[in-house]
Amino acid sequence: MRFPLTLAKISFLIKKYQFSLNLPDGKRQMTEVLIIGGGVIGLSIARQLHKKGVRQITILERGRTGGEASGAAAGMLAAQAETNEADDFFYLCHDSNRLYPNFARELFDETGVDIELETSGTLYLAFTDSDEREIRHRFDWQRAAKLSVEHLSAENVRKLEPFVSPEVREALFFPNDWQVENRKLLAALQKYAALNQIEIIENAAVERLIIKNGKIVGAATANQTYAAETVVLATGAWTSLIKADGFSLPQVKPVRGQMICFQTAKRLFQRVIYSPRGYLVPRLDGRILIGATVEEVGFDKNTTASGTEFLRETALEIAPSLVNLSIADKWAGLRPFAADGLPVLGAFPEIENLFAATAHYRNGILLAPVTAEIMADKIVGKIESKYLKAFGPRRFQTAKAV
């Protein structure tokens, strides 16, 4: 059965031809929205754009889909445990966390993949005088902001988690800080893409953006040119490596985070457990993830003996009962960090139809649902968000108009 060409389809085909004429010689491929970066942010934006009616979506991934920071993460949804004040960034994290139950249900309905959202809460432990001051400050401002947080005695902590160290002094409990199995989240998003003809091209490292008369018209890898009406940079730690004549992208640097993993026959812990030095994340299959280092070492993703030892010490401070377990696995990821430590979200005023969704640093998994919503709303419906204003690329004032 043939469907008639709509005006929107005819317009798209005309633009496809016009863009092709404007692009450099060589192989060319056309799409409506080109997303550069196949991590959790790029995949989530692609899904949300598709749900809003966009049907020509291509994702370019420099390596393997989900193979960088998204796959290396621990999947904590720690909106309260990892923030120190009620600013715009906190509320961005908070709003995204509240989206997760529906996000998880929809993904399961769409793909049959359970992303293992666990809502048992998060503990934040104090072992020293300094730790106690830190958690009491956090408790005070969060109670003042009318957030859900509880102060627990050492005795109550041990009742909740019997394998926690007897040296614990006190703790905070965040009932609304959760966790998700990030690798299953990536699997669900990739399956959604496959089921809905969202094209993913791996091993396609974008080298430069193609800009004509102040408008994005595509991007180029070493051997392929991709034309697009709209381009979204979900490029993580590699954002600053992409070139564009007469235009500078915000500087985003990689920050390495090493992790280790223990394997137990049965689950020992029921919730995510923090200390000021690191965290422990229990999985349903008996794995216990320990993270993470914070290292500025460029694009080096190797694990190190010193990093592994630090993580082991972090684990044993939280739970000395792990002392006889051997390390089952270790890995590292490169978190994307902007100059001010905040995400870069929204349009580039100087370049028409070019958008950024990058520099999520330690919060890419947490911020995926809200990033997808506000970016898709902006791209499809021209709907503004207070977060696009707060975290837009304009704040860096480094770009030059073409």
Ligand SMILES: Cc1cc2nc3c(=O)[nH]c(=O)nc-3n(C[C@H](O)[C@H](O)[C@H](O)COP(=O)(O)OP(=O)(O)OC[C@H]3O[C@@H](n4cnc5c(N)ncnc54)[C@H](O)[C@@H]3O)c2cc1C
Given for the second form:
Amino acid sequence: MRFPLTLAKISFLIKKYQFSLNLPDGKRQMTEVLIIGGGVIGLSIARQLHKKGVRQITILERGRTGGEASGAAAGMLAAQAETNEADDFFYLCHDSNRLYPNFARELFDETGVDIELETSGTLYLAFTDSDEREIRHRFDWQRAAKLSVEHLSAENVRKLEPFVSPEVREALFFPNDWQVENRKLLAALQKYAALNQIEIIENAAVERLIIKNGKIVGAATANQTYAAETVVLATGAWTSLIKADGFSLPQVKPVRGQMICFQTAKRLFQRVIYSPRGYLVPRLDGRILIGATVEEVGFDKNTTASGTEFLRETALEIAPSLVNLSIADKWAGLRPFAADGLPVLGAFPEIENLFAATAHYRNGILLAPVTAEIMADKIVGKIESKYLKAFGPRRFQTAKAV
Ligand SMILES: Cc1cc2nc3c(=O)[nH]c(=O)nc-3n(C[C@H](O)[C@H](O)[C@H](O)COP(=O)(O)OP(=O)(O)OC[C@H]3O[C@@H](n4cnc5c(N)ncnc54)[C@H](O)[C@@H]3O)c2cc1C
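Counterpart to the form predicted on its own, namely the form predicted together with this ligand:
Complete assembly follows, chain above in first position.
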């Protein structure tokens, strides 16, 4: 029996035809989902969309994939060390942390890349009266929220980590704050893309979004137009620079973070160690990363002598025995910061099929798995996570109107 061609079928066939069409004059064939930005957020969303069955995914990256904040980060998964109360943001971080063991396992199975998830916990040290007040406040709200947190005496800190300064007064231990090697995470996500025909186009800086009759239809670089059914802005600190035909994108500004790195032959520390002034992240290969400055200097990614000195002092306060090590490497990256310091996730109500996943500020590595799940569920399944309401791109307007 022959079925008549229904409208839905005709529209499906037109789409199929468009997907395979190479358009002339600088226009490229239509893609199903166009992701702008090849950092950890764009790459993680691409993978999750692919796992949910989307087969036409293109990532446009203005520079090198993973070459911005995601490559500059320290890789801490610090839901408890980085938050100050049990609010939506804390639970978003917490949920993402919980996803990491499976995320790491799956990535290894899919790509053979070990992202070096280390679950040995995090120490948070106090050296001064004000540090002690800070950690006691943190201990109290986390205990009230029924989180795993332990109070340690100075003696017990030094039993765990013998190279920590004898000046330490007390500490908190967060068994569920971990770390990953974020550059390996980026390598795994890139490999997943390569193995699964997710197209990544580097050196392709999107200048403007193309919106027609209230619907996104693509994006344009200086010399190429990319037609797309759906567009995701995963553009980090550069989000506000894209033009959008009179439509305003969320304001996201860059906040520079400088890092330094020591190299040791043998691993000296077993876990991430914070103080209220900075942190030390020991990698498996003997590197010790020290971070990070917090500076509003626009899009300047240079390191500075004063930044380096501050980080060296931070390291020596935590572990004076590092004094004779020379700095093996240093770099800086730009954290994406929205007006309220919180991520911007979800759909733009006035533009059909345009989504944002940006402004992860200090926690984009931690938040990558949960962001990918929330965004893919929304794009593919129209599922509204509770977090989309809390972190939606239009929350700033609503706040103004009230
Ligand atoms: C020093 C430092 C330490 C950090 N440490 C940690 C940590 O320990 N744990 C943690 O969870 N987070 C950490 N962060 C934060 C984390 O790095 C960021 O939140 C995260 O990388 C953001 O990911 P992203 O993909 O949104 O941004 P990015 O990695 O910056 O990626 C955005 C990409 O979009 C591209 N892009 C922008 N505009 C366009 C355009 N118009 N066209 C095409 N491409 C475009 C950019 O080139 C860039 O590659 C740290 C950040 C810094 C700087």
